[in-house]
Structure formats: structure tokens, C-alpha cells
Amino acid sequence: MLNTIITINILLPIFYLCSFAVYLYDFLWEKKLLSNAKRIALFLTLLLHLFYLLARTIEYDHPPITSKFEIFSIIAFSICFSYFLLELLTDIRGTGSFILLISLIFQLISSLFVTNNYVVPEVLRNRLLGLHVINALLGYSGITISAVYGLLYMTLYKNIKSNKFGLIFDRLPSLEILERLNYFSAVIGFILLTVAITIGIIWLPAAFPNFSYMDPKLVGTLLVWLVYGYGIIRKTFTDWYGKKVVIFSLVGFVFAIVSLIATNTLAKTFHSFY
């Protein structure tokens, strides 16, 4: 098993490269072959990655998260996943390169540094702890991938304000499109966001007896939801709609990193009661 792992872990670079290259050269060139080719290249890259976590997970008996490099992985895997949900959702297929490079550059650092940890602490063992850590991983993804469709608007407004009608203008999907990818993503973030809290708040306090509500990360975690939180229903409610709606997303986008450098400061692990 182990050099299965130690194989594919020299192969998911590989596999995240192709796909995003065969996403990129569509882009630039609209190559009609490749709209189900590169869908497929992106399952299977997912198949394979997903392989990987489950053979590690199983080998080391923890789930992959007792490292930063370990959590480099997921991070890749989550931010692919949830663009492959989003693609299946909404059959918008000409964007995926912007995503998918994000992945290939937290792959490639992980297959790089990640070591093989057989002695981990035995908290770090528990498989709700990693679906715990999963789902917030996935979370924030969403909300990234959310931040990348409000930046690729901003691009292509101001592309149209200023009457530059360019490959970004011929190739981007319509505004209205890319206001929809965006939302559709933060929402997809804050269901996700939503199970990594509600399992942390049952589980937590049962695992830790020095757990406490006030620790820094379930805040800051708690906090960039309200505000997502906040921002989907105005969206949904009122008539929030276009530059207003992206651009929500992207200081929300600002203050979850914010949040996030905070909290790791404050928590010197992953949670500051362990």
C-alpha cells in the first residue's frame, strides 16, 4: 500500500496538470472535441485524488489533516470538487482552468513536502475530527472559487465599460452567468461550512473537556457564515443583483482570509483548547 501511495502521490501533479491544461487550451481555443474530454480528464483526476486521501487515510490510520502539506492535498481536492458540483450543476464549462490551477499549485506543494507520519497524536485518529476538517476545507473552497467568478466579473465589466471586446470578452460566459457561478459557489461554501459547524458543536465539547465556545477558529468560522449567511438571503429575499452581489462576495471572500490568518495566529493548533 504504501508504494501505491508514495506512486500516486508523484502522479496527482501530473493528473491536475493535464487536466488543466486541456481545460486551458479549450479556452484559448474553443475546441469543440474537448468539451467531454476535459470533463472526463477532471473525474478522473478527482478518482484518483480521492483514492489517495482513502489509501492514506487507511495506511496511517488518521485522517490526512495532521499536517499542513497533508491539508495542502485536501485543499486541492476540495477546490476541484467543488468546481467539478458546480460544472455538473450548471453545465458551464469555460471557466475551469482558473479553478483548477489553484489545485495544481496546492497539489504540487503538497506531493513535494508531504511526509509519511505513522505516529500522529491519538485525537488526530478520529474520523469525525476529519470529517470535521473536510467539510470546513470544502467550505472554504466554495467560498474561493466564488471569489475567482467575482473577480473574472469584475474583469470582463470593466472589459465592457471600457468597450475592450478581447479574448476575455469572447470567451467568459455573459455577466449574468458569472453572477450566477458565483453565488451558486458561496452557497455550495456555506452548506458546507454549515455541516463543519454543526459538527463541531456536537462533537467538540465532548472530545475536548477543555473545549470552549469562544475559541478563536469556531469563532472565526462562525463569523465568515453569518456574513455569507447574510449575504444568500439578501440575495434570495431582495433584489440584490449584479456588481452588487460580486462584490459582497469578494469583501466577504477578504474578511474569511482575514479571519482565517487571525485564528491561526491566536491558535497555534487546530484549536486553540487542544
Contents of the next structure:
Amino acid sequence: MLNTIITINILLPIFYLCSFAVYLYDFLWEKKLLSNAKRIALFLTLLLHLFYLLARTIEYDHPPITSKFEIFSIIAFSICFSYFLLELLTDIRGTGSFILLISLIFQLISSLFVTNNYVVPEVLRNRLLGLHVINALLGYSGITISAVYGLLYMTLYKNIKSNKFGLIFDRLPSLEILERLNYFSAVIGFILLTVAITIGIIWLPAAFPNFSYMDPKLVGTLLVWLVYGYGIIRKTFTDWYGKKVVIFSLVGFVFAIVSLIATNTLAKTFHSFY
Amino acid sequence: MNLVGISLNHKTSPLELREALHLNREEIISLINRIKSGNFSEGVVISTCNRTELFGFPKDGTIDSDFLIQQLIEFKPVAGIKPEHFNRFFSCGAIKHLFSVASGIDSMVLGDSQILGQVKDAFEISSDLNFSGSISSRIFDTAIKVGRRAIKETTIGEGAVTVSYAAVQVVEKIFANLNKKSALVIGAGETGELAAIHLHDKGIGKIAISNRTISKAEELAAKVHGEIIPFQFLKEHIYNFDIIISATSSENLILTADEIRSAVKKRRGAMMVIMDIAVPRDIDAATREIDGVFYHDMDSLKVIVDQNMQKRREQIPLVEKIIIEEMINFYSWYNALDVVPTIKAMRNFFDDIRMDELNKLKHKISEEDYSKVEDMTKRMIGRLLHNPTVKLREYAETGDNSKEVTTNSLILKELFKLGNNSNNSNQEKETH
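Form predicted alone already given; the form predicted in complex with the partner chain follows:
Okay, now the whole complex, with that chain kicking things off.
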């Protein structure tokens, strides 16, 4: 099993690179033949990645969330998986290269530095923690994808406004579709973050004697959740649309990243395991 | 092959001549009847507002295109038209030209796909009038195939190449579903009409027309199932529309930036697309600075048109490759027409020998034995000729490797001296 894990660990960045390359090639040159081939490539990559994560869980007897680099691999998977679902649901296939690049970077770093973690603190073997972390990561993947669509929206918006009718104009879907993708991925991210926070609030006080509701990481995540919640409510129930929503989601993403960096590096928290 | 063709098109003559020479369906039928009674056995007349073309096979095997030009000029006398306004083609050149026409690479609007339907219709008229044969059918079927392949395998027909269509293309990059959007077309002239029709064809949810002359607005509104906004109340209504296309001949601005700004305010920031395709402009260019408003004028839309034209030009070599491939296929088929009479002649030749030898035996053996020998020789000849027959038929059916077909046919003819026998059955091809 260990040899298989090591082999797949090497293969995964190659698979991500191939999928990214096919999506990029199709974006640049728009070959009809590649339209389905790229989706198959992505599906195979996801399948291999899922097998890899399961193999690690079985071999090391804990979910692959015990080191930064295991987490990076899950981030790569969840971003890619979320995009795959979005592509299947909307059948918009032209934006994959922008999303897959993020997965490729995360998986490459993970594959280069991940180690064999047989011995980990007992708390990291907990299944609820696994669920909590995976939901949080999928939630953050959702808002990352939302931000990518936000950036694409702003780029296309500026291109059309300034009469630049190049590759971006030709290949990207319409502004309304990008806005919709931006909104839906933010909603999915928000729902998963809600699940992660709920599990955390139920389980963390029991698992950690030094638990505090004023923990910086908890407060940071809650603020991110509130920012997105506010944006989603305004968009769903009031007259927020177009550029305003997209800018808000980008601001929300920047806030989420700053909050993550700050709480992981600057603040002292019980919520840090690595 | 003695196919001849003449063409009067945008490269050879001015618009007035092309328009004046345009033939409607009835005229085409009359012209075909006229040519038919002359020296031509088969032919096709293609006539659009941009080109008039005649193709045909002279009965006497000559390749004289002057007869066609003369017939056309006499049939429809147009002031100023001269034989110099026509391009002349024959044989392979005529086929190549026809294929270029069908694929749209010879059109004034490069990649125009309407011409394919017009070629198809033209051939149908000839067929209905019994003015087509197996070879002209094959030529026109291949021409239609070339046109279809050009559309399917290349991007020669893609992208907007008119300003009105480019405007709609930009609109589609902003809004996902046009059936949920409303559009206002200001001006019911030619450009406004084109834009309104494009929007209607794209399934716009609601369309309204506003024009100084109300009757013109009504006419266009009826065409696109739209409503009418009286010109004097135009400014009060603009906030109701997601898309505004203005194409009037007004010398002054119709809408100012402030008026658009106040409309955007009423729309609570919902995106608005404004296409000013009038010269001089109808809408203040400062509109482009307003957030949430996409303003485009002729200059910016021309950028799209030029880019798309360039992209279409880049596709010409690919279309030409298709034309060459289909010409090779056609000539393979055409050359293989030799094979069928050769097979017939070869089988007759062997059968004649068999019958000759059987006749010599007829009175020397019993009837029962004669019947046995007759069956045996039939089987023997059948077996001996099976492989060469099948092989030659295969070549004829697939149309591949015409060189081999011709060589094998020649060898057979030489070896068995079949030349004279095959002449009769080869008649059809020789008349072409």
C-alpha cells in the first residue's frame, strides 16, 4: 500500500498538470474534440486523487488532515471536485484552466513535501474532526472558486467596457453567467462553512479543555461567515446584482485569506495542530 | 470533361450591374428552357443579388462559354453589361470555381452560408426541368458536400461580420438569456431593421421600435412582433430596456449621458447595453463612463467585425484543402466511369468465345452431355472472371485510386482487344 501511495503521490501533480494543460489548450485554441476529453481527464484525476486520499486514510489510520501538506492535497481535491460539480451542473467548460491551476499548485506543493505520518496526536484521529476539517476546506474551496469567477467577471467587464475583444471576450461565458457561477459557488462555500462551524461548535468544547469562544480562529471564521452571509442575503433578497455582488465576493475572499493567515501565524490558538 | 461556366460577381462588376442582372425563379426557368433548346444538354443557373452564374455541358463536346454569355445578355438585356464583366471557366476550373462558390470563399461577405442554399435551390430547378444528368448531379452533390464540410470542419462562417450582428454578439457576452431581456431599437432604417431582426432571431424577450416616422416603426414592429414607443416619449421609456440599439440618421444627439445616468438610477444599477450604430452618433459618447452601462459605437463594433473577417480569412486555406479533397474524390469517381463498360466488354468477349466453342461441340455430343459442358464452361468463365470483375467494380464504386483503374482498364482493353466493344457503353461519359 505504501508503494502505491508513493507512486500516486508522484502521479497526482502530473495528472493535474495534464488536466490543466488540456483545459488551457482548449481555452486558447478551442478544439471541439477536446471538449469531452478534458472532462474525462479531470474525472480520472479526481478518481485517482480520491483513491489516494482513501489509501492514506487506511494506511496511516487517520484522515489525511494531520499536516499542512496533507491539508494542501485535500484543498487541491476539494477545489477540483467543486469545479467538476459546477461544470457538470452548468455545462460551462471554458473556465477550468483558471480553477485547475490552483489545484495544481496545491497538489504540487503537497506531493513535494508530504511525509508518512503514522504517529499523530489522538485528537487528529477523530472522525468528527475529519468531517469538520473537510467541510471547512470544501467551504473555503467554494469561496476560492467564487473569487476566481469574480476575477474573470471583472476582467471581462473591463474588456467589454474598453472595447478589447480578444481571447477573454471570445472564450469566457457571458457576464451574467460568470456572476451566477460566482454567486452559486459562494453559496455552496457558505453552506459548507456553516456545517463546519456547527460541527466545530458542538464538538470542540468536548475535545479541547482549553476551548474558548473567543479563540481568534473561531472569531475569524465566524466573521468570514458573517461577511458572506450578509452578501448572500443582500443578493438573494434585495437589489444587489452585477458588479456590486462580484466586488463584495472578492472583498470577502481577501478578508477570508487575511483572516486565515493572521489566525494561523500571528495569533495563539488551541485550534492549531501542526 | 466539357463543363463550361460563366460568372458575373462582385469581383467582375459593379453592384448596379449585379442587381440589374439578378434573375428570379421564373426568369431562371425561362433561361434554362432557352439554353436547353440551344446547344446545351445539362446546366444550372445560380442567381443571387451578388452573383449570376451559369454552368452547362455543350451537346457537341465543345468548350465555348460565349454562347452562355450571349444567351444571358440577350435574355436579360442590362444597360452597360459587356462580356468583359464575366469570368469564364471550363472543365476542372469550372468545378473548382463552383466548389469555391458553394463554400462561401468566393462570396463578397467571406464565409456567407446563404449561398450554399442558393446553389442547392438552383440545382433543384435544373433537376425539375430535366436539365441535369448523372455527372452534373454528382458535381452539384459534391459542391453541396464541400459547402457543408466548410461549415462543419472550419470556422469560415463564424463570428459577426456586420456591425448589426457584432452589436448582438456583444449583447450576448453580457446577458446570458436574451429571452428574459427587453430591447429598444431606435430608428427603423436598414441598419435598425437588421439589428431588430438579429435580436428577434436570438429570441429576445421583448422588443420595441421607436422611429420619427411612425408608419416605418409599425412596419418593423410587425416584422419582429414588437411594440412601438412613440419617438416623442422615448426618453421616458429608456429605463425599461436592458438593450438599446440606436441607428437613426439624426444629425443631433438623441440621448445625453445625463438621461442615461438617470435611467440607470431608475434601474437600480441593473446592467444596460447601449449600441450606437448611427453615423453621426445618436447617443452621447460620455455614456461609456457610466458604471454598469456598456456603450459601443460604430468604431468599437468595427473592431469586432475586422477581427472576425481576419479569422475567416485565416480559414481560407482549410476550405481550399476541402475543395481539393473533394475534387480528387470527384475525378476518381469520374475516371472510374470507364470501368463499367470495360467489365461488360470483357464478359461479353469471354462469353462469345465460350458460345463459339460450345457451338462446335453441339452436334458431336448428346444433349445431356452438352448441357453438362455448357454448365461447366459457364462456371469456369464465371470463376475465371470473378476476381478481375470484383476488383474493377470495387474501384468503380469506391472511386479510389483512379490511376490504377485507368491502367487496369487499358491493360484489359489491350490484352483482349476490347476497344471496339466498349465504345457503345462508354457513350455517356464521352458526351461530357
